[in-house]
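In the form predicted alone, a lone chain appears below as structure tokens.
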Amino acid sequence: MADIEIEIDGNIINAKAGEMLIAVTDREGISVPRFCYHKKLSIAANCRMCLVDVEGAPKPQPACSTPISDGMKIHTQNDKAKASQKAVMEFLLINHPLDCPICDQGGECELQDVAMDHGSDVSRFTEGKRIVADSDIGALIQTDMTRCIHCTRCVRFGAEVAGIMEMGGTGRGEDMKIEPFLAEGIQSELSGNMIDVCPVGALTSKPFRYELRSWQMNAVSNVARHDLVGSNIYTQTYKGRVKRIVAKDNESVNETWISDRDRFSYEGLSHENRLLVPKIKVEGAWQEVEWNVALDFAVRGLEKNVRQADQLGALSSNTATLEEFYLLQKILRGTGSENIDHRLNVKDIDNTISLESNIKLAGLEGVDHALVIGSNLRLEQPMINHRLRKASLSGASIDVINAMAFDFNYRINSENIIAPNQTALTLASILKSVLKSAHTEVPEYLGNAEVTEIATQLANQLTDSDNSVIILGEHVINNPQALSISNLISEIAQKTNSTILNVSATANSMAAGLAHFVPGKGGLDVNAMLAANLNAYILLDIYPQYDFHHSVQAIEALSNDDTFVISLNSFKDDVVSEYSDVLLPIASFYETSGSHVNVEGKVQSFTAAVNAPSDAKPAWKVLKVLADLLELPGFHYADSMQVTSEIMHKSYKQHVHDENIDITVKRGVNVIWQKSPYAVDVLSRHAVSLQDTKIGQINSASMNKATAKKLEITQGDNYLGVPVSISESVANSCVFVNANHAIRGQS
């Protein structure tokens, strides 16, 4: 688009021909206002606040759905234009109900703010006002629908980026109601955005209602850790409490969007499950204690059981920031014991998927293919999700290969339902298809790969893309192929010129590899120190039931009377107190300072938004000191800056597997076991109102009737103490297991 020239309000200014008025306006700092209108959303025009005088025109004009020409002459604050924003503002205001004092909005709304600007201070309206019945829409919204205005952003965005026609339009004229059209209300992972796009005060965040007024709190960026993105968000607190969390703008990032478990898992917090004091078991009781008393408990007890330093192991939850990740291994290694890991959930260690992605968040949006393998992405990476919908939207083709088919928000080219253990020679015959077409010579691990009708339009769709991304989810971790899936992935994407994205370990788990947080050489991972009965623990918020993959194994190795437990945890657990003997209370998500790493590799840090209740402490601080009290050098930290400003200085070379690859199916029936997106850490499990989702609530162990027959168990049985549920889209040989609780004995 050509370059051209326009006037408005006198001034002349630059811009491109096509460009909506409302765009330049906004870019120049020229006040225009508007409701219907959100930069991330098509254009509505519905609301005509943002009416400007065009000359030229026979009447004013909406500045969201004018194209600029070269040569216009517009007017934002002539008497034309202000009083058709005058007499629309007066439309707008006859049914809005005078309720201002006890709307959450209030301070922060844009019907007030342009209400004193272009409204008056009395109406000529003189019927009776309309009311709009509320309905329950669900457990993370409150409604106030006699508030509404009609803009339509939240229906806008339910249908074009949740991708979810959730909302809509019912009835004519004052009849009109903007209403959910299901009645179980929103099921987005990302409604909670309706809030933010919400111009007026009729959807506000129901965890938050009746708390607080806006410009009582304040905001303090941060970054979201649940998932591999690292959302930007702002962390609004009130004397001392997170009391609300609302998105922060980051193109490269999140855009301006946050999922709900970002949203709403700050409600853990405040819940009365938090371990706030530090205790110490004598004797085979529970003793609450000063900080010094535990620490120098702790010291003692390591002291006492570890005579070789090989009999230490330390072991992380994947929530953990940077710093506490590396003060912990830098701990362990002052002592000489290399036994460190945080790959708890993961079956066998040797059979680590190993792949580094090499694409932007922001380039997802770019692809013109994608292939998914082993994900739910809308439920498990909603913001990668989001990305990879925009692409569609611009005509990418997006093929999947999964054990179960999922409700996917965009359209899918082909769903390819896979038994887990033909993953890998499916993935064989796609490799074995694109050296075939490239007159390749093909290895002779692919021998028994048969060049199936599916893995020709596969490979065909990878060969032929000229911007093709290949993604790996976490379904992949523990199949009893995962290395070598993962070496074939690198294989294809090699052969076809395509991209990774590897989400298989989510969270901060990114974090963990920069920091070397993984055993060293003759170090043990976290299976092998659970068999060799070490001495001695230090455990970084870890909840056994939920986070280990050999739960019932891991729970009896802590549990040994030989083994000295120290528990670093944000909440109380009855498990965990079982087998600890220290309990050292940290601080959870927003409560310190630190850093996250994100699936592309950036580093982003951040602040504690509110101090740790009571006697809790930031991890980093606590390990700090431990080291400190161990006599360890190099622990002279005053901030967590200062952490973080050493690892960016270090650089380890990350272990390396071999090329060898396996796709002999083996036999048997394979169980891929999920958490349920709304219990992937301990904060939102303890967040009330994700639990009460739908999304939250979800809790099956998924299989066919092929499956339950062979296993002998019918629809509503437990297995691995999950409900039941007999569908035909899963695949054979498979149970997938998508539990919102603690599962012990899974296999």
Second form
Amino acid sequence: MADIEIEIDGNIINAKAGEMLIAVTDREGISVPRFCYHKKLSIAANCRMCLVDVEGAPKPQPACSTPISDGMKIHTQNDKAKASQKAVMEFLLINHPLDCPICDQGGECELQDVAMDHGSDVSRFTEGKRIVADSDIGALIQTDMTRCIHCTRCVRFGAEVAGIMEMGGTGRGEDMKIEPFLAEGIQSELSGNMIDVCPVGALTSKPFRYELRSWQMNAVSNVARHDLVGSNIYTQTYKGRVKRIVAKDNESVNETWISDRDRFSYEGLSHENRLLVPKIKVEGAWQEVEWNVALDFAVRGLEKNVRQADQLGALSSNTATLEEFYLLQKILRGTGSENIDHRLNVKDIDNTISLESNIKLAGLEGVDHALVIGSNLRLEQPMINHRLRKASLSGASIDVINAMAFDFNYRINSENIIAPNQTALTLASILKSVLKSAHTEVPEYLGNAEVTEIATQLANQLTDSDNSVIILGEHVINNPQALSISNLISEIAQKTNSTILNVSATANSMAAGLAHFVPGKGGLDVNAMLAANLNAYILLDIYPQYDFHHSVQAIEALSNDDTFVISLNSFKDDVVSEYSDVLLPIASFYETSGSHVNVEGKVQSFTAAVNAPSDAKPAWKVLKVLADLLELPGFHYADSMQVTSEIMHKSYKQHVHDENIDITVKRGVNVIWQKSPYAVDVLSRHAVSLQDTKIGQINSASMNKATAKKLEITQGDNYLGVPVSISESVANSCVFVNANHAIRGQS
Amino acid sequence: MISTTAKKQIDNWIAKYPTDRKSSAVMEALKIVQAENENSLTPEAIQAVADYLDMPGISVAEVATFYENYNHRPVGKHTIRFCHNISCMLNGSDDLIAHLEKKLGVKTGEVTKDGLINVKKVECLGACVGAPMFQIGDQYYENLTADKIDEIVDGLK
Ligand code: SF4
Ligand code: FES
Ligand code: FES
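Rather than the form predicted alone that you just supplied, could I have the structure of the form predicted in complex with its partner chain?
Once more the chain from above appears, this time first in line as the rest of the complex follows.
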């Protein structure tokens, strides 16, 4: 890349013509102070802190906005540079309150650091300082706007990255302030990143307010498990508790950003609802006991109840770690049972999406066309949506086929609101159009699909783009034609040379696949297990009323008198205590070591940042001891890493699916049932501040007037326990349920 | 919020710019909307302009709060724009503003009870030769003294 040579502080450095000077100094490890410059944001050059001396230029130049050219000689440390930096520092501090002792940013403040290096120790300013009123911008971000230095990083973050410009600079001169318009609170699902980009203490974490100093905490690298990305984070801990989470750079995963869900869900860890002690149920009454007693009780219970190996079943939530999935299936298979499943929210396992992704997260930025099917990507997979937004900003055209209109934060080329029972037909006509224009034979199953204008348009987009991706989302999993839909998508992708991104599964479900946490030959899937009235279950962090598609049947099946249920849970839950016979308290996020597998198949391992509270233990350890007590061979693991490497040495054949495609339109009202974004798993349901945000309050069953009439309900009624909202943005004959079963209480 | 006549006027301005640069019309649009809302802009009016021009509300608010010719609180029939920039200040504008405030019984920014007059402090109006000065409507009044101010203000109806 050595295009040109420049000289910085006497050293010859190779760089590319046109690069900004600050990018070169950053790469070379030469320190240049800055406030407004941020590598992921546009250049504003408004703080002037980065002034350096460029030979030949009459005045010092801002390194962040000075493109380099051949032979340039730069001094970052000579008298001229230093004097300018000192002058700018003094200027910036004129109106700064210098209230570091009561400022949460103290100790990790760019202003503090730069002032130490470049400032003067005595202020010459004796006049009054300005004071800026704070705005309440919601539950996550605390503002202290008097500290703001108007670098506009937060403003640019909103406009450029979050895609919703929420903060802005109003007023002028002495009266200028950074504030949102209308005190409605911040809406973005990525808002917490403004805390990270703010170089001073103007925007800080509200839940973390006045808690600790940054140097009092340990930072442990970790991986967030709420979505399919596995964003890299630092869990910052103090005295065995997670006190705050900040983003960790990983260009190929989450770049520099994390979602609010990943940043603030940790609050749930200290919720009063945590399950803390092992318990056994003796003659209908719960007893708190020691671990060995509980495990012993569990093992004896299994011995007594499981008369035939196939009478035992194992189910897990999708937030389990790779190692937990693996150990639990190994126990089951060790005892001779193949009844293993994690797809609790799937209505019909034989007829659901089966589609493999073949594009990398970073690759998503480079697509020139995307077809999104059945997803509210922005709220479901914020970081994936962010990548797609970048593609869109660099010119990609994005088409959408959804059952409801959603708020995308980029331009949508065509938003096709189509009833779920028409999705398969629509895809069929796209496929037909693709085949026709390629003059290939049209298979019989596409017979009655009519090639509509929309289908032709979408087909042409896919065919004409060099780098197109089809993204299939969560809303389709329970479509009566889900399997046909996914088969059609693979056909279309193949014929149009498009890649596929399957974001229909959530959290760590990719790990379940890798750990082979699905029924094997002769085994029952989740719904078959519940119907078969098994004698015993081992359940990993399951909350049936939220997790199962068939929740009523599930609770009934598990509550059977002669069903012995061992529950490993991180939180207390009444329904779980009702049907369980043993309750084993387990570690939650960040309290256990393990691995996350993201949508591109990347395995990211992490260590525990803190110990689980009280008597709770990491589930992988509990499962290992349980296996030992059951005298199963092959469970001699000293740490979870040994489990991980065992998994890496195995490979399971992927299920062969039937290629059946059925495109007949099924009549009737289709319900798309989805947990709202901040209620996707037990930890986020307990994160109190997240629940107080706009997104946290999403809780509605949306349908249009015609559907409401058909169902004989009106606005204000409840549908599936969720308040009805009538909106014409929903496709006909479709109810879109976004349920938030957040759990209130103290944390 | 925005009347059809106002929309027509705004459309005229939009037409002057490239089709994907609607936002270029923001200053004129604010002026037009302000004119039909008793000469001041409420947050709702700002939002309406934003919606009409496909801009984020905050972007419009940035413009509307930057320039002195937009008002964000009710104004009187006459706005006295009193310069308090350097030349005028050196020539005693501070005292004269105090005098005016006392005479009218309102602070800068407030409107007299009869709704007739409000005073606004503004920056240099380019009439430093005649400092201290103020502007009412299109008219500049220069070399002001307390007496002169009394005479001008008493003449306002
Ligand atoms: S609030 Fe922080 S990030 Fe935003 S402009 Fe002020 S100093 Fe910069
Ligand atoms: S960092 Fe260069 S002007 Fe702010
Ligand atoms: S300073 Fe008042 S007119 Fe110039």
